[in-house]
Amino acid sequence: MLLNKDKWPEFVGRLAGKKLLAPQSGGDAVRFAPVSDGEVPMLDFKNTRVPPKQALFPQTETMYRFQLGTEEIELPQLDEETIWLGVRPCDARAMAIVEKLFRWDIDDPYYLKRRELTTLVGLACNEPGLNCFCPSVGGGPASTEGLDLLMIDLDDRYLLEAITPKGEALLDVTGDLLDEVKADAVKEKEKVVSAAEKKIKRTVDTEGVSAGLPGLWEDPLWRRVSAACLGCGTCTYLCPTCHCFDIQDETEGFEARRCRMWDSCMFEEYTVHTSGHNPRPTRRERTRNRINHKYSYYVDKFAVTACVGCGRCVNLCPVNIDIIEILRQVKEAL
């Protein structure tokens, strides 16, 4: 279906009778954010720096409260629905690759209750962003899995796709507002997408590096690579894919809670044991780990690379370092 730009505030509206969260500028950063009442959120942004994978996998999230002394344990209510408007098609897939791990063995039931909640509704990447990678890692700027609904920007109007019957929900309640895509529009969603893809100059080649990976477990490219590294934990929490996590006790007086809050493998605690001993000590051990969950361990668990070329390790890494030239020296290695 096919929506003129005249008609976006009226379709915003539509969407606004459930929760609503799309990309708002927040001092020199675009992040997601409720949309209030007769506003108007705009999609001219490369991407959000935070990834939209709280929509899921909250930063910080209550498992239960408790009352100490007591066996009586309180739920959170799990039950808003909710539509991310605007989700560039890496981070959808991201979600789609994450949920794989949290249907693993045992089904998460917070995860998965908040997917079943949650429409997401894609925008294809028009002008990728100078480090994306997206499709030497199975991706694309118009990628529609993890999607309901896929919007691409074609200059005037947007063309909608419907991917799950979520997203055919959407368009029956706005179906007034859209017009029949006729062959004129198809034709120039193909040339967009394809101008974008030319667009993205950075690749990575994967071949053999999950099978190589850890054959090179004492080479001395870990201690180069990892050289420059702050330990600071940015390229974990900004990446879509990353899922590490800790549980933790909080008590005030006798009222408590358990939650559940990101963790990061480069942060040294991470790995302590209660010994005191740490199987990885130094940056070169944290940073061989991961680049091996990312590359290797995940592809052989699940088949698919934990990594969806959004870039963004890359863009805000403090001491510039590169997953692509870590990648690179992977390959010169093997």
Partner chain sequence: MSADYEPNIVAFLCNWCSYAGADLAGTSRVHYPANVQVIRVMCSGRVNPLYVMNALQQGADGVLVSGCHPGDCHYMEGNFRARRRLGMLKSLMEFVGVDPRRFHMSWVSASEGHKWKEVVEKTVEDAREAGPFEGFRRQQIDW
The other form holds:
Amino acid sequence: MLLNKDKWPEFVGRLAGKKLLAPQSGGDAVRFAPVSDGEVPMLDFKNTRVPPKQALFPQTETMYRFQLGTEEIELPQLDEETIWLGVRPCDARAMAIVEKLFRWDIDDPYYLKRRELTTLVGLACNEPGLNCFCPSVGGGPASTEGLDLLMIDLDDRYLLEAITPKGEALLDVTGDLLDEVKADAVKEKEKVVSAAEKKIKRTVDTEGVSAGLPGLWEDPLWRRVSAACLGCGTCTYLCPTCHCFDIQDETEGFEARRCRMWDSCMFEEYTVHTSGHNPRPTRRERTRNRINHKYSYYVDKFAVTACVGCGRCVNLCPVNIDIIEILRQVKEAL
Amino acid sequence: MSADYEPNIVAFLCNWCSYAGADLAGTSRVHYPANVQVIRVMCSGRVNPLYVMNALQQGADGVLVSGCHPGDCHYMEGNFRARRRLGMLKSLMEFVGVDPRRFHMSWVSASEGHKWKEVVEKTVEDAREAGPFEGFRRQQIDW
Amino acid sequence: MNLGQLRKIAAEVVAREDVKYLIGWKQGSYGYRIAPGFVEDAAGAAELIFSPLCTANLATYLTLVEKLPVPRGQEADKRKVALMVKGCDSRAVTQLLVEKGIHRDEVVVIGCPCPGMVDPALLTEKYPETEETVEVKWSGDGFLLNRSGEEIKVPRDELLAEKCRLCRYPNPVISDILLGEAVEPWELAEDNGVAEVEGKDVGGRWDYWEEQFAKCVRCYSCRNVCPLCYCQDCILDRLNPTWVNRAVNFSENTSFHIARAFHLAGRCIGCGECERVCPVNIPLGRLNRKLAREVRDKYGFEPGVDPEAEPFQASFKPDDPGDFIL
Amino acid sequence: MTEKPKVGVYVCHCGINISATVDVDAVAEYAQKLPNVVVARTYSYMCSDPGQSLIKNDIRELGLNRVVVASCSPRMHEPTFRKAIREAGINPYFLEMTNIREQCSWVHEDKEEGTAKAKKLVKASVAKARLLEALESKEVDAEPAALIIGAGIAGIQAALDIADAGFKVYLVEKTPSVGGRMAQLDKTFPTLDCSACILTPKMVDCASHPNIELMSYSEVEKVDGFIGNFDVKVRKKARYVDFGKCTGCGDCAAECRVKDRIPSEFDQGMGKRSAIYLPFPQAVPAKYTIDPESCLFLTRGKCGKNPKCQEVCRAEAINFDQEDEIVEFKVGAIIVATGFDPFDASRKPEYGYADYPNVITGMEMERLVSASGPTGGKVKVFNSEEEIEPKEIAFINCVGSRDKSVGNEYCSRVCCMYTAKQAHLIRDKIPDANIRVYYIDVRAFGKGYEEFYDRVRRENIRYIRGNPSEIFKRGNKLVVKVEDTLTATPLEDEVDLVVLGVGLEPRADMRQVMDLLRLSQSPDRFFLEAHPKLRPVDTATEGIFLAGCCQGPKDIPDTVAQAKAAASSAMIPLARGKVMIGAQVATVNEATCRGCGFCVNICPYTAIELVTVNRFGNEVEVARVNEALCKGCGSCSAACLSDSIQPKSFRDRQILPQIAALGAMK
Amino acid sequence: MTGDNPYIPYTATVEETWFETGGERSIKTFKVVLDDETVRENWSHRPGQCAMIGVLGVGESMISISCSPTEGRFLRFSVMRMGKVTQALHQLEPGDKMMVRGPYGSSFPVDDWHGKQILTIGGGVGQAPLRPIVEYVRANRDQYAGLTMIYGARTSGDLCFKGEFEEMSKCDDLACHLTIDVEEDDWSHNVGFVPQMLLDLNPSPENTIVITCGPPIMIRFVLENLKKLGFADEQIYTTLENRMKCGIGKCGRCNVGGMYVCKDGPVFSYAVLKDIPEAFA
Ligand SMILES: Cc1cc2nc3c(=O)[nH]c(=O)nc-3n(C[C@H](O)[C@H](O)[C@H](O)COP(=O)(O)OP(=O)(O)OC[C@H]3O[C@@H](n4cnc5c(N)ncnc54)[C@H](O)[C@@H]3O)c2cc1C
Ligand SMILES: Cc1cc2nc3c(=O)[nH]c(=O)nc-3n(C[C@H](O)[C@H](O)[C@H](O)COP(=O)(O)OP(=O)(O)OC[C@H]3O[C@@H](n4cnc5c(N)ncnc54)[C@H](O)[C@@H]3O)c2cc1C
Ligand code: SF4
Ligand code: SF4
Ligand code: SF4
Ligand code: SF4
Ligand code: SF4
Ligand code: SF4
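Next up, the form predicted in complex with the partner chain in place of the form predicted on its own?
Now the full complex is given, and it begins with the chain already shown.
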């Protein structure tokens, strides 16, 4: 369906009643924030610093509450339906990829419940960022995986493609604002998408990486690429596919909760045994694990790379540890 | 802010001067508001400035740290050290937007029961004016 | 500075028996990026550069090395680390010496007098980053960009990094080898950032920081990059006792930032790294600079200039200000 | 702490002292519900025997391992309850007291408010009590011996007192003889006793006392350890004279090739001595010493054909091969009595001390009037070339004291009086002299001092109030330029002799002693006492005491009084034979300590040092606390960024829950 | 959601506790019974599996279940006091509540081992996951050819389950070999390190399965020595103890290479483990 941009405010208005989040620029860093009633978010940004993985995997999630001294456990209410507007295809793909893990073997109730309650409305990238390399890892600027609805900006109108019933439901409630898609729009879409793909410059050939990584276990490249690492959480916290978490009990007087929060395999403490022994004692092992996890272990387990090429870790690593560059070096070493 | 709002104040007192001064206020039956709860430490120098932050976060509306007058410290210089640290903390908190009326420091000697009363009154009054400090509360968050 | 000289000296230094490696700056993987370079041989030395993009403070690596258990019968490697420093970085080294984070005989300090760095954010805003590497140089009273062969001259004021506008020590305060000529310190700019916050009333300041702190994802980059945050076990993510819960929300974030800023009072040397690395652009420098100014104005103390100084937080003067005391 | 905390809470009525304003039953009822609380009770007087028994029974019967007593101030009864629970078999430090009397019932009127506050306080106490740890105070043996550094009158007196009490004393004196400054004095105010007459017997006693090991011409090199257990290392400097053989006959000095060429320290450089010398006739020990700096043989390797002294010494005591000797011993207490230096008058160039021979200091005057002095007690000065007996004599007070320009703001306390004394002595020797004293204020505060001052003034000695601005030479006379501030008249006073009433200053080499013993200075640069009023002879370090002028200027009576005080304080651990090491001390978590040394700088008792430890093959520095020195103030802890050093019983992990308890409930 | 929320623990009551060893890092054993009857009936674990046990308000720790399902409808945990959680656990006394979720992880394939000779080699608290095998084999004696146990610790005070060995040594086809690192008075068993004792006993690899568990350094040398004795990788089993939070393969930190110790482990055959580079880091 097509939505004329002048009807955009009305379209957004129709979504009222559910919690709506969209990218907004706070200072110079764009981030997802709740849209208040009557506000019309403009989707004129590249991508948010912090990925929308928080939609399904909040940075801190209360798993359950209890009173100290009792064993009665109370679960949090998870029932608010939310719509995330303007999710980039890579980030949506990431959510689909992570979902595989949260569904594997034992279901993770929190992630899946949130997925159920959340409608992800995507926006294809007409202007990919400098470090976007989604095509190298199986995605693309208009990829639909993980989305409920995809919007493609065709200058004066949006092309809306429902991917799931949830997406269709959205089109239903806004049907009167939409026009049928005609051939020109389809053509235009193709043009826009292929133009976008062409704008992606920093690509890397990942062929054979997954199979080859185990053989590079002791390769000197790991020391080289990790020497400058600060061991901060930037690359992992901001990565849409990173999903590790820590579980902690927090108390306040007699009130307490058990909650989980993002954790990062780049932190030294992450793997330290209580005895003080650390199986990944230096940044070399930690960096190696991060790359292996994304490009090898995850592929082995779920047949998909746990990197969607969003480029965040490249953009934001304070010391220019550049996954694209690492992959190039891996390729070279193969 | 409700009219009958009673601020909750946590005070850190050094064992040798201020705690003794507060005891003296008691022995002299000096009356003062009941809003101040005292935590006894050996020296005002023991007070980690982050206690102040922590107390505010954990539900205090005001914090008081009190020690011996300069030169009277039982451990010679603990109060000088407290003064520097807490002075810095005060500047920082003000800069971050914590109402300066929420944090006070005082010198109260073992013979100053009356001064203790005044300090308590001032601290309570200031915290009352500043109002409940809900913004920073730990238990309020995402619970 | 003459790159040839830099590389030659670097090669000489790494060739020394008693030097483990040298840490300097090298061209990054694309665009304006600069990467820390760990140089062990002449080939590595040939990659070193010093340009207006070398903002990173490499002193942090002095304390970041993991000390792995040394196998029985072996000796710990006690060779020195050579480090390239700008003025601000050298203050970090000095402060580390004061705090015994390192010892003088463990480092070879290669000083680079610094005419001022470019603010990468301002730069990309004006001249968007490209996948090709871009060379930036000092040229007269400004910066010279070489973008795909095209030379662009930009006046210094347009791009100068904030920390450099406020820098009092463009020349290294400590060094074993000094590269090039000392630069003339320049006139200090007003600290508009701090002034902006100070201009607000107490409530306004709280609102301002609430907005900022709420953004924080607690990636700990700001702490990890800080050359003076080198505790083995930082209290900000310690569990027993817990000062700051690991939950990420405004309340805990505020504690985190108050504690971090406080820990750096009288220690922060103003290299601006925390602010640079923050992925969500929290103006952390304002907190640190505010405290640094208090420390300077009220206590007459400047960290990181005298390796023999008593640490600010571990000293006092009988006449320290006490006007706030009841 | 592995066991599960089982807390008993005991709320005291204190008659009606508490129960009138606090509903104690409600508090106990509330406490009963707190986590880990096994029992909560009230009683009319908790501190009474039945009250204590209540607690003790519960400990035995209910297996309590933590006790919270909510009653009066811990400053009152903490020891009582500690003792009680120890008797019942649990560690005395498993006690937490809640002050609901002095800081609650007595200061609040409203019973509801009082009760609410008491509940909160109890809650906080329970929160902390759960986390208390068992502590042991240790007792260690104390060495029954004392070290005294400096053998002026202070050191001598302290040594005699301690030795008389039956303890061993090591008395270490830097110079070849004991006696200090007092030995240089002629007569002493206000009684005008002859200094030598009252001092010499004490000096001799000192040398002959069986309990005193006198080490003259020696210096302390190193002191380690803590009260009761100091390890001391002393360097006995080579005298080049065999101590056992020398009879003190003096033949050597009489024959020395540089005889009468070396300025005598004792005579303030006005008299001369040989390279081998006895500092003064009454010196103790009466043994000769070769000054290695002026001895020809020792400096040039050659003294005539053979060193003269060696030739003449019939006892064959001269031994040029002698070397410094190091002796080590252990003591339980240390007294520092290193005295003072007179102010160096050349630091006030306007008085021309360095330029004019007839401008002298009070110290020089002492030697000049002394019958054993360089002039045999005749007061004469060089006025340019000729030696004259001065008739016009001016004294100037407060030279180098009460003077910011030289950094000495303090009053030296003896100058007014010794000036008066010297004026009097001169009046005796030169009855027709014209004597005036320029002063700012006259301070005659001691016993008999004002009377003495009055007497001197009546001896036709003029006191002119004014602080001379300059002294210069006019012909054969010195001109003192001054304004008489009482009459506001500027004066130019022509005199033959100016005596500068120089003040007292810390010893030039006191830094060494400070480093040796890790002592501190007060703003006047003398050694800092632990408390200016209540512990004036103690230092911050337990077991180290101060006596005499090293702590601040004082006269002989005060010096002796302080020496006796220091002696009696030092004897406490020696007499007990044991010292207690506090239990509530700081400890370091070496795993997290980053070795920054902040704590080392902070600890006022120098209880912390950095040590190098091996962490899996890597050398790292960490802080370590000497428990015997630590007083548990916790100041170190508040400065430790990584929270690695913590005072026991006041650890962060004990205090933070207390804060949480007080904050959480409104 | 409670029912199918895998993060929600069951409550259990501590029935009995005792200390196996003393000292700073003491080991305390808990015998606990799940409170809910259905849960108790449905609970089934196999030797080698573990459970997340904890105290509400403090946290959870992964602990091996140190009893065999054949012993009865209760659970046993032997917990070494290490940090925050284990300290809180140590404070539990009979009657107190413990939170338990599980059982988690892989188990020893005891049913595939029928007819074989079983050799367990344990060190310190590493005996905890081995004990269920011993008990299981004892309960199903007829199905196994025999059992040899080698168990060592630094001192006799550091040996777990001491009381049980006496009884065990009485069974004729169960061999129980104890060793401690250094000589002690009143010690009648072997003195020396576990790997050396293994060499000394010189067990035949034939028809034998070896299970070893203990500190990393011991495991390393035991593996070396087993090779020397001619054991094949497939005959050797061990367990790993990586740090973990969720226990169900979500939280990420326990991986060795592509394996999650909580799901694919903690029991691994050496044949699998030897190719995982991180396993012996
Ligand atoms: C000019 C003048 C006149 C005075 N007249 C009077 C008077 O009439 N009446 C009166 O009451 N007071 C008088 N006083 C004051 C009197 O001199 C002092 O009170 C007294 O001498 C102080 O004794 P003390 O033992 O403290 O110090 P000191 O006499 O200075 O003795 C200190 C001793 O310690 C030794 N020593 C120093 N450092 C070391 C070291 N590192 N190791 C070993 N030994 C060391 C010194 O060699 C010396 O022997 C006068 C003072 C002056 C300056
Ligand atoms: C499969 C398996 C079986 C185990 N079996 C036993 C056993 O039978 N007996 C026994 O005494 N110990 C066993 N352990 C080790 C035990 O889990 C840790 O000693 C314990 O978690 C330490 O927790 P703590 O809170 O006391 O320590 P802290 O250091 O305070 O730990 C803090 C947090 O880190 C986590 N953590 C730290 N180290 C580990 C670790 N090694 N594994 C998991 N989480 C960790 C804890 O969950 C806790 O929340 C086993 C571990 C695993 C993985
Ligand atoms: S790779 Fe970069 S972002 Fe990631 S931890 Fe290292 S320094 Fe931080
Ligand atoms: S690894 Fe980097 S590029 Fe890949 S998805 Fe994560 S943040 Fe994006
Ligand atoms: S770098 Fe920024 S986001 Fe990360 S912890 Fe620091 S302030 Fe927070
Ligand atoms: S924030 Fe404080 S505790 Fe943490 S690393 Fe920095 S200085 Fe150390
Ligand atoms: S202050 Fe703390 S970190 Fe620094 S040396 Fe002392 S104990 Fe160690
Ligand atoms: S507690 Fe006080 S006395 Fe003890 S080591 Fe710390 S600073 Fe020194």
